[in-house]
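Just one chain follows, in the form predicted on its own, and it is written as structure tokens.
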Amino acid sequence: MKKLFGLLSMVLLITVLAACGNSGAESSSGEGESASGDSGEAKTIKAGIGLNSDHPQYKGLLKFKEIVEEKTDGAIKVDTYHSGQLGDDRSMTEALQLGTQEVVIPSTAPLANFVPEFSVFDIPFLFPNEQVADEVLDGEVGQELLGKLEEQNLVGLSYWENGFRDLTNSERAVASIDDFDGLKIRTMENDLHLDAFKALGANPTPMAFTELFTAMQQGTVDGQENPYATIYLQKFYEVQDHVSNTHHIYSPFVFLMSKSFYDGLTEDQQKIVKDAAVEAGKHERKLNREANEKYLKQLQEEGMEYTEISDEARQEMVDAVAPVIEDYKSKIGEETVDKVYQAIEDAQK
């Protein structure tokens, strides 16, 4: 009887030990690496922009999402938010610094509040065309500026395009510098923009983009300045009568990622998000240029009067803002300004 009891006890002990061993193997097999080489749960990127879902910028963001999720086999998920759902450009950029948001794609104007050298892109009449802008931004000096963002706990992955900014207003056609006189123009909260418009004779009024439509509707401001795609998609034609191709500023977008999030990625994942930001940016630039051409025609179809600025009239504007540019060179950084002008000259050879 004792022998039988002993035999049964040994069998029971072996069974328990085997079960423990199998339990450990199952747990281990359930923690395997994903195809991207990362372990654990998928990382999530919250990516926000201020413009609406019809804008080329949002379509570019969807392209970024598609590339990242495919290349990481779902190890990184991208949640996209448009129309300022996560805040304006400045507040979203601050959220990146705090690590509560992962991606935002602001214009360079508000970004200059974080890295003053980005004000170089607010110099009026800086770029002659999009092709020169591409070459400068994607070249050495543009990439050098992106590198300065790391000091602000931000990572600049690529440049996208907002485009040439053009003037609209509800008062009169603007064909020359004299037509700016006294116009209340909404601008971004950027000192260089404000002083440039004052030099042109306008009365610039900074305000949040989300407040702009109502301000124009109520007559708080007479007009604003943005690329045609933004003007059309925000339905500014409902409260504006005139549009002029002032092309006074070429405005890039900067694809920003939180440095704390970026540093937490594997090297492979960092390369994937960097390459995706560049590829999606090229896609966005193409869409944006097609859209601006299309939307200018549609603005006219909606009843806006279009005014072409002559070369002579634009040169008068260039001359008027030249003293402002000279005043700001030291604030921006003379070395940065000189490098950008040199890069523009080289790109035109």
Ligand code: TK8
Given for the second form:
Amino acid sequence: MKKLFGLLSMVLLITVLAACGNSGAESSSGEGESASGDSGEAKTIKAGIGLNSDHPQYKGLLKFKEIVEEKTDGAIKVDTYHSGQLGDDRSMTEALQLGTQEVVIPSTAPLANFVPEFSVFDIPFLFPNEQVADEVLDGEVGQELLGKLEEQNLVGLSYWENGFRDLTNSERAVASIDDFDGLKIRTMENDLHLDAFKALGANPTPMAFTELFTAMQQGTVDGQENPYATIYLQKFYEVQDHVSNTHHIYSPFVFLMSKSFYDGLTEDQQKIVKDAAVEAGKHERKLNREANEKYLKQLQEEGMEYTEISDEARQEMVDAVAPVIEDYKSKIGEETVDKVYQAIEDAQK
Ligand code: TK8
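The form predicted on its own done, now the form predicted in complex with D-xylonic acid (TK8):
First the chain shown before, then all remaining chains and molecules of the complex.
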């Protein structure tokens, strides 16, 4: 009896295993592949940003969600988190490396802690305008730099726009280099930014964006620098009195995906997320430029005092940071720096 039972259960087991084996074969062979291109289970992208839901960056992320969910018939779902709910640029980038999060869109400045060459985009007074920045970032040099992220278990899908950064503070109007003297300025976590502000005479301190508002509120820092859209939409006018158009750095965002997640996608899906990140990025840039134009006026309506920096005063600042830039060429990589300067020249021809 036992022998018979054993035999029967063996036959049963083999039948079950055969049934399971069959489904695996299906997906690996591609037969019966659904839009998801795998077991049909929906994949979820957890996408986080540091800025709030009013910011063009979040509008861009919603655009990415819309495109991906539509083009994959829901086989890929995108859950979006704003206002640093999942952490700051740096901690979220680490989460991508660990595979506990799928998407983040940090500024290039903190990203340079992972790939030092990205500091090239944080060289002060590098880009003359947004159009030249687009051409360089979307061009050969920018794309080549995205490729370097793979070594860090990250996939760079496209560049979005943070924008030209302008100084705010609660102490005094800043019209020239002398006015920086001793100002406690929060910078992003990037050594080039720190050394540039030291060269301007300020007293800079690196800090995650998620801590910035409280630090200004409590007077831990006197000021900070960000594009007008961020200054307005994050309500910095509630804790800052002065804004100057220093326009000292053009900050790109990089749309990052976790490499382990990306590698788990089918080729079709990889193309869909790549194209969506590019298309949503163009949408974000457009919204961001409209916002930056609009919000300087509203900052003044909210009571901030605006100071226009003269060309002479800006040239003084350019001269003051020049030795720092020279020093960073080797740290960033001469070849990368030369290529970017060449691309900027070519973009203006
Ligand atoms: C938001 C940051 C922010 C940046 C900064 O996560 O840290 O000041 O300009 O936009 O990326």
